[in-house]
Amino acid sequence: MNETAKKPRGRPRAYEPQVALRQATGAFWKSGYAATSLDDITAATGMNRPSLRAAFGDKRAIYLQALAGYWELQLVATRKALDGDHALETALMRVYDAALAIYFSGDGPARGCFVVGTAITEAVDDPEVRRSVMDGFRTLDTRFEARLRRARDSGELGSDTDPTALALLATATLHTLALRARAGTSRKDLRTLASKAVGVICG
């Protein structure tokens, strides 16, 4: 056998999708979809147009992947704060620190959420944003009120309680820690604003 016959063919790949992805949110993240150009995410991702083009397709199809792992990343931190036994004003205060763990991820000025600091404004115009949007709010929503409805048939909630509108606030609190995160204010005043939400939800 030859040597030529002995070569693999093709070339390895000079990347790791999972990891070209995350480079792209980040650029994403910090400048928002219209200002971050696909200059930006080659630069952030080392990747050249066609290898990206290739790998993920245009720059909204690049956005759209971000944002999907930016819920999964979300919900699932969600999802883990609220399972088990714990007490529920622990429970509440385990999603509001995973969601401030996530929102001051990033080297620099805190990010605040990935969805409010960039999808917001987008899904005015991008019915499949608005979706994904809209579909994850409505999944927080929904956890929450699992959540507090379990606290209420276990008598940690009063019996007239309203699971439904404390959900809602559940879920208004953590867009709220985005906005102020992103706007500057201290990881510990976002940690002591949630504490004072979860005492106002569990009465």
Given for the second form:
There are 2 protein chains.
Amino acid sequence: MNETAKKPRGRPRAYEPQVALRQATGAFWKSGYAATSLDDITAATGMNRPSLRAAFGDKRAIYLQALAGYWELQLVATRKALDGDHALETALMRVYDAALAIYFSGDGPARGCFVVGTAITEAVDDPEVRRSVMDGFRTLDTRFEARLRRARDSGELGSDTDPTALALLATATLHTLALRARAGTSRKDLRTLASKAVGVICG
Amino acid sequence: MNETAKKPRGRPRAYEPQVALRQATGAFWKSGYAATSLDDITAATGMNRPSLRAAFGDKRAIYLQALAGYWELQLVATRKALDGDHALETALMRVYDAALAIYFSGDGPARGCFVVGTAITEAVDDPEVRRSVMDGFRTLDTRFEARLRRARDSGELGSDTDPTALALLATATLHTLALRARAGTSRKDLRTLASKAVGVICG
DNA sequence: ATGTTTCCATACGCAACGGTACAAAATGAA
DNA sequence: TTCATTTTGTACCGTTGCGTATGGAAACAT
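Switch from the form predicted alone, shown above, to the form predicted in complex with a further copy of the same chain and output its structure.
Below, the chain from earlier opens the complete complex, with every other chain and molecule after it.
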């Protein structure tokens, strides 16, 4: 493992940027973009305001980086869940279980999906946020569709099925999980919901 | 039509409360609860701040009334769409068309669903909002399930279908429409999405 | 040691926010 | 006309928010 050549000139920074960004993400995740103050973020990260600004920029810049990091997390989890040679039902449930693990992460009440809980609200006024959400959704659709098409080609699904249509329902299931988690539905209930949805999608 | 006995004592109010509440709803709808200031609401309604307070209470009270009014609108529209003796496919599409009419109402870019765009964010910190969202979601599930059960009993759906599972997908479709509308997907694309989903749900 | 560089930490300025006090205006009642 | 009642409209108060200026601290280089 390369120690990344530790030879900065001045005073060493007291906080790991990557860790701090994750903590800032947690602050936004709980109360949304607008209701989260920089004081909330300093409290969550332990960084003071000038350091925060130097490291990430202003509040919106911090949020955009948090959003990008969350998509990375979510999409990597989805990819991992879909990869491998699991049966279609298993693969889909792996996606939903991975999502639930994220939606119910952290202390306190479930925060659901970071995108659904924080970015969707801002999407109307902020074009960059809107684009990020749109791209992420599209990627999810594509991933699901690829997997479903593979299932159809391998005979796991009937040849009369429509991978595009089923992919939309697979994403829709993810969306409803995201919303309901934040609305207070229990993890157990959401898992049975996902399981029912998978049952229908897989025929 | 009863004119509701117009005999108030003092100076007449300059604005119709019901209209003002709808205008306030529009303000919250665009930018969310936290990012909407009372100045925004006074601008939207034409009312000044003290009148606003006298009529509806503080900012949170205004929002809660807006939320209740929106659920009323949404649930009435859903009921109307499902009522009558339309074929199942038609009935479901009527629901989604009604929803899209709401999601794409107003000027400017689509604001999606008011609940999804504004209440979901607040649901974690505000128990009353959370309860409102939960109740609304549950009502939607129940309505869909009742209609699907009716379809199964009447032979419109196969006797081996699960109305509960299909109802979850019907609600999930509504949820994905709500999210995607706010993320910028076109109304036309969303309608074909809904149509594909209906195709799968109805077998 | 001394200087240079980089980052931390306190404190400040200014604008925006939510809420309210107070006086003027508009009506019905007497 | 005069009084009582209700709403309007302006102006204000205390708080919070974001961003930044300024001085001190911790490292490396010479």
